[in-house]
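As structure tokens, one chain now follows by itself in the form predicted on its own.
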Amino acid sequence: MTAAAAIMLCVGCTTEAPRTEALLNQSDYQTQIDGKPVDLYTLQSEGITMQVTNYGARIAGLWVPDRDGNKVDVVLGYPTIDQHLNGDGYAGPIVGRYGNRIGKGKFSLDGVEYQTTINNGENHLHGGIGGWSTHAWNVDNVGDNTITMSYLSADGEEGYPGNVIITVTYTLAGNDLILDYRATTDAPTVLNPTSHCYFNLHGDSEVSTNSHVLRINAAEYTPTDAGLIPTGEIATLEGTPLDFRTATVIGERIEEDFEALKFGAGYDHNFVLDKSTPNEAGLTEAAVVYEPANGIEMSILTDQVALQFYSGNFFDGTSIGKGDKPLCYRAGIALEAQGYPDAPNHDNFPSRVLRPGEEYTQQTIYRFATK
């Protein structure tokens, strides 16, 4: 779909200032999925408010202050669980077992070839047709500012080996949203979980995120073929429209004549993070995104080696989200802390293999401020 066609589909898209929205209704999220109760939970800190459901462990709403003190919901999504079930399945969940893509769904581990489900052209994306985003998670603990959820991903699910237990804890602290992941397996497997929120710092799915100013702490990326599967090369960003080492307006170069942008219909690329200066917790600043219109700034700190930046290229206004507003073309960006896509098929990429007796851990922080 061309940019012009998508914009035409998104009738009613505006550039008006966003309106502060009320919290989502808990009753609109209460149901049963996989024979388990699904609910909506509200967490609060001194600075921010989050609503999260155990359907896919997904963030349903995240309210942060703008420069005038108004609370703005900066994640796209839907007002009811039924709309989540029938809408974009990647609005806010934890995706896995392997976030991002695996070429033709195949990989070999310890001499055994595995075939995962195909759900993205000829490739496997975000855990497959029945990945983690499609299941009800257990709620293990919930407090005023924190919630812990877990899921047992059974041996053979979507073609993956081993029984994997994944646990994710969301914690609000001041203006920080902290994600802590832990996972174990009883057989060798591959693992690459990530949070898949679509962010819009305007707080309005009718207003393009092309106005956001983005900086990514990366000098290299992993080029792909037309199906967005890495070639195995690690290439410099120098001199390309993908170079965000200097803060740049997202829409400034998004339509440039550059093969990688054509493959993704915009930005949909894996950035190799500069890990040379971690803090005491082992986290580095992966990216900072800022919206000049309201002063909201979001920084991402992570212990992961890469960040996928997706610029909402396939929103077309046909899905209706919160506030009865369409999800318009390029009105939401994903910034996914992760390992490299298709890493099981490239020996030169950092390994994403998890073995019995090991524990997978990840911490990623979304930190909000105003300018």
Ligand code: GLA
Given for the second form:
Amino acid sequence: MTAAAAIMLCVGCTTEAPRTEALLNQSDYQTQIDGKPVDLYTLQSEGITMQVTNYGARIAGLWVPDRDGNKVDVVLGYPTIDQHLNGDGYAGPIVGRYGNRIGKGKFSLDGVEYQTTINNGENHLHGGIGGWSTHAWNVDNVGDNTITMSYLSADGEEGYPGNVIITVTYTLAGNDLILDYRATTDAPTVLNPTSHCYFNLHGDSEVSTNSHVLRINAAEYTPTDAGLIPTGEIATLEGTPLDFRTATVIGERIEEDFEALKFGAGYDHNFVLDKSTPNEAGLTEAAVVYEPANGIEMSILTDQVALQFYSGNFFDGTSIGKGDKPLCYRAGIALEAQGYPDAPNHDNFPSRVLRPGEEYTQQTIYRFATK
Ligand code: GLA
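Form predicted together with alpha-D-galactopyranose (GLA) structure, per the form predicted on its own context:
Next comes the full complex, and the chain you just saw is listed first.
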């Protein structure tokens, strides 16, 4: 189906009110991948219910209250592990080793050139064909409101140097989903792990996220070429349809005649976050997204320097997700807290190099509220 046909198909089915979804069945997620058991875990806090699988450390469902107290599943995904294996591979996982893009998959580190897998045009995306999202992670600890998973990314995997151990802990606390990352390596390497959920605050993959109101705490972005590889420039957002410093409806300017919007087929850009007012924990507010129809608001707090905002431009309605509903054109947004794309090839971008003896850490919080 063409994207245009998918838009037509999806337009007809946008009127249903958000419903309270049933939880996913654990048995539909039980299998073996990489010779390891894969399962589905249910976590609960006062406000949030989350289901997560160790396949790619993936968030499978995330139920938060709307303004009427209904629990709405605000992430796109699939009802079974088989559908995840055959569907959009970036629905909910941790992506890495290098999330986002590396130009032509090449980078030099300490004078050695490395070639990573090419899987996105002529470039490397989200850790390559067999990136972190495609593997079964170890489950190290599970509690009522928390789970810790880890993965050993072997030296040479997808072309990267060094054995990297990545550990991710998801914790629910009140209306917060807290993500803590840790990584170590035994040889110099680069990494840029991020959580790749497609959020749809309607809780309905047939209703476009163009209606969401978004604010991003960034005054600059990193312009790219047509393949979405940064040119190296850090440009002002002032006067562009990418400036979200004032909360704006996502669909309002998405079709504007602006080169960066053409390259991304909509929003697919790296925003340089304003880090000037960190809280006591060193986190800054990266973005706030709000859906007027049901009052759900999500804020993202992070210690990362950048945020990729992707407006679901490649969904075409052919993939069938939860509730037997298609993942429709622009019916999911990714807001990925991370370093800059292609940083290993730009000395003026903050470094994403990790060396033996160092520990990489990241904390990002998704905070839910209603208005
Ligand atoms: C990221 C990229 C997008 C797209 C999605 C996955 O957000 O920036 O271009 O590849 O992942 O579909």
